[in-house]
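Only one chain is given next, in structure tokens, and it is the form predicted on its own.
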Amino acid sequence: MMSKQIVVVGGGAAGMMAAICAAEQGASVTLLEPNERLGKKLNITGKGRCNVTNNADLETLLANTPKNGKFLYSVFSRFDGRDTMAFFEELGVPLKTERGNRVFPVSDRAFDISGALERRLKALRVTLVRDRAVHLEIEEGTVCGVLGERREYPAQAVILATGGVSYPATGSTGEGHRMAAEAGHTVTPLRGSLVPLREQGNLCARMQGLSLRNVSLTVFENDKKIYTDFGEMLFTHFGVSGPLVLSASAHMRRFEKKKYRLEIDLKPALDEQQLDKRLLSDFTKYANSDFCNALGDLLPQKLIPVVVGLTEIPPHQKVHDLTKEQRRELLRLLKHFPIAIAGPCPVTDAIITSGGVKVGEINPATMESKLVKGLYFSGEVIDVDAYTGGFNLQIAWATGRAAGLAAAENET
């Protein structure tokens, strides 16, 4: 009996997982990828360490997927973070769990993850073709092949795993969304998530290159506190970036209707009383200095002129002349340093894409299109996205697996 011919479009995390699962069911799988390397984006995740997944159960995965999480209930209940860990450990990659249940290879090398997937593809005799898909061939509502730039690939099932439109240099150029739309699917508006933020004003530009560690960041949506976290961030010429900011951006989804601002607690380890004591001690030490020269023990150099300006205390006022009210104003600013946000950076600067093929047009158990028989979707091409911490890669693994298994099993 001839084995079922399946074409997987896209050799990223979701595509490689889909190809492996389909081939394990005995299907004859062709994987189309225009890049010279598979998993190009996978290899740069987690600063090159690859945050493979989150050591989490179904409830935790759903709670960390704000965009259409319910759609993933079926695939996550069959393949959660712990299943992903078992999958990679079986492929010979030892893993470790860090803060926030983030999972990384013990080696801290993303290439160990992509390498293990490549070896498995080879062992299963998946045909890897360096070609870019340009068109889905559909006859009478059923997919029958893929047209590439180099040639045609006949298929009884096609899995679209082309990624989003973030990081276009890795090959995520939105081609999958275009092909899905041509096949009759609705593609919801595409924008960046886990993205740096542009400030309103020029405070950040004055501190460009300054990295803050161990600070607390709070997001306000129209003056309502919606998110707070602790960690590391960076000031840039356009605004703010770094792990804290990227995580925060996933909660800021309504720029067209809402106003957002950030507040940084520069000294989260000290409550107001303790910080006031610290200020009094510094002010005693620098009693005869100008105010602008008395903050060197407390703040990084680049931050001092900005903080001084925001307090409206004359920079050259002597420290021994500062009033209690002026000290209170400085204290308030250290605990609530404000940044007005103009909006997110372009989607090309984002780690992931929010938006994609409408979930109502996809079967949540099999990832098969409800509009075109034999067409499946996996990964970022679908309108689902999650917070940082390995959750977006978990979406890729779980949807890739579901699509691969269903494509190989379903009779055309």
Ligand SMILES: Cc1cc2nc3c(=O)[nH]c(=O)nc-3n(C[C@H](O)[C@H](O)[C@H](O)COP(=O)(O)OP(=O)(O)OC[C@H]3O[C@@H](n4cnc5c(N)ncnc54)[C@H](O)[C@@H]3O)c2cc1C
Second form
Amino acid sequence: MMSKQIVVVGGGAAGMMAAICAAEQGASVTLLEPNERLGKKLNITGKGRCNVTNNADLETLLANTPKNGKFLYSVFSRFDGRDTMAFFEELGVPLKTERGNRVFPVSDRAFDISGALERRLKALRVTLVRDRAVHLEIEEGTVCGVLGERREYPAQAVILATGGVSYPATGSTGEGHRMAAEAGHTVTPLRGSLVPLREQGNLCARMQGLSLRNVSLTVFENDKKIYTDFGEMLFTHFGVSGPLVLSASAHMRRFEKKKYRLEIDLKPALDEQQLDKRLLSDFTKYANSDFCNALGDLLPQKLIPVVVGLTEIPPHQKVHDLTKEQRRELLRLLKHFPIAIAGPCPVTDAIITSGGVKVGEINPATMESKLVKGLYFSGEVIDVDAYTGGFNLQIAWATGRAAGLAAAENET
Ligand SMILES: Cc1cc2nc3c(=O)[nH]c(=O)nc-3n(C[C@H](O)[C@H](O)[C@H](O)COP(=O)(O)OP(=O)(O)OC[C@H]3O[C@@H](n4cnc5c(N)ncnc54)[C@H](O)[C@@H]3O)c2cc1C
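Compare with the form predicted on its own: the form predicted in complex with the named molecule:
Once more the chain from above appears, this time first in line as the rest of the complex follows.
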């Protein structure tokens, strides 16, 4: 019997997983990827260390997938974070679990993940072709091939794994969304998640390049506290970035309708009483200095003129003249440093694309299109996205696997 011809479009995390799973079922698989190397984005994940998944069960995976998590119930229940770990360890990549159950290769090298996948693809004799798909060929509601820039690829099943639209230099440019839309699918609006934030005003610009460690950040949505976390952030010429900000941005999902602001607790290790004691002791030490010269032990230099400017205290007022009320004002500012947010940076600068092929048009068990027979989706091209912690790659692995298995098994 002739084996089933499957074309996988996109050699990222989801596409490689889909191709491996389909080939393991005996299908004859062709993987199209225009980049010279497979997994270009995968190789820069986790700052080059690749947070490959989260050592998590089904409930935890769903809780960390704010966009259309329910749609992933079926695939996550068959392939959770622990299954991903077993998969890579079987491919010969030892893994370790770090803070927050984030899983990395022991080597701290993302290339070990992409390299293991590539070796497996080659061992399974998947045909790797350097080409860009431009059109899905569909006849009477059934997919029958892919038109590439270089030639045509007949297929009984096609898996679209072209990724989102963020970091387009890695190859994810949104062509998959165009092809899905041409095939009749709805593509929900695309925007960034896990994305740097633009400030309203130019407070942050004045502190450009300053990185703060061990601060706590709280997000307010129309004055309601919706998120708080602790970690590292960075001021930029446009606003704020860094791990703490990227994670927070995934909770700020309604910029069209809501106003957002951030508050930074610059001294989260000290409660108000302890911080007041600390201020008193610094002010005793610098009693004869100007106020603007008394904060050097407490704050990084770039922050001082901004903090001083946000108080109503004259910068050259002598410290010994500061009133209790003025000290309280400073304390309040240190615990609640405000940043008004204008909006997210463009989706191209985001870690993740939120939005994509509408999940209601995809079978959640098989990832097959409900509109076009034999067409499957996997990874970030679908309208799903998750928080940081390895959850987004877990989506790619689980949906890639489901699509690969189903595409290989279906009768044509
Ligand atoms: C800087 C950065 C760090 C990240 N770190 C992490 C992390 O540590 N952990 C985590 O879980 N997630 C992380 N992510 C997110 C994660 O990388 C993505 O969720 C994941 O790569 C999505 O996989 P994918 O296969 O769907 O898409 P992609 O990895 O984007 O792959 C899509 C592939 O399709 C190809 N393609 C596009 N159009 C065509 C076409 N027309 N024809 C043929 N091929 C095409 C592209 O060239 C690309 O190789 C990070 C993202 C970024 C940008």
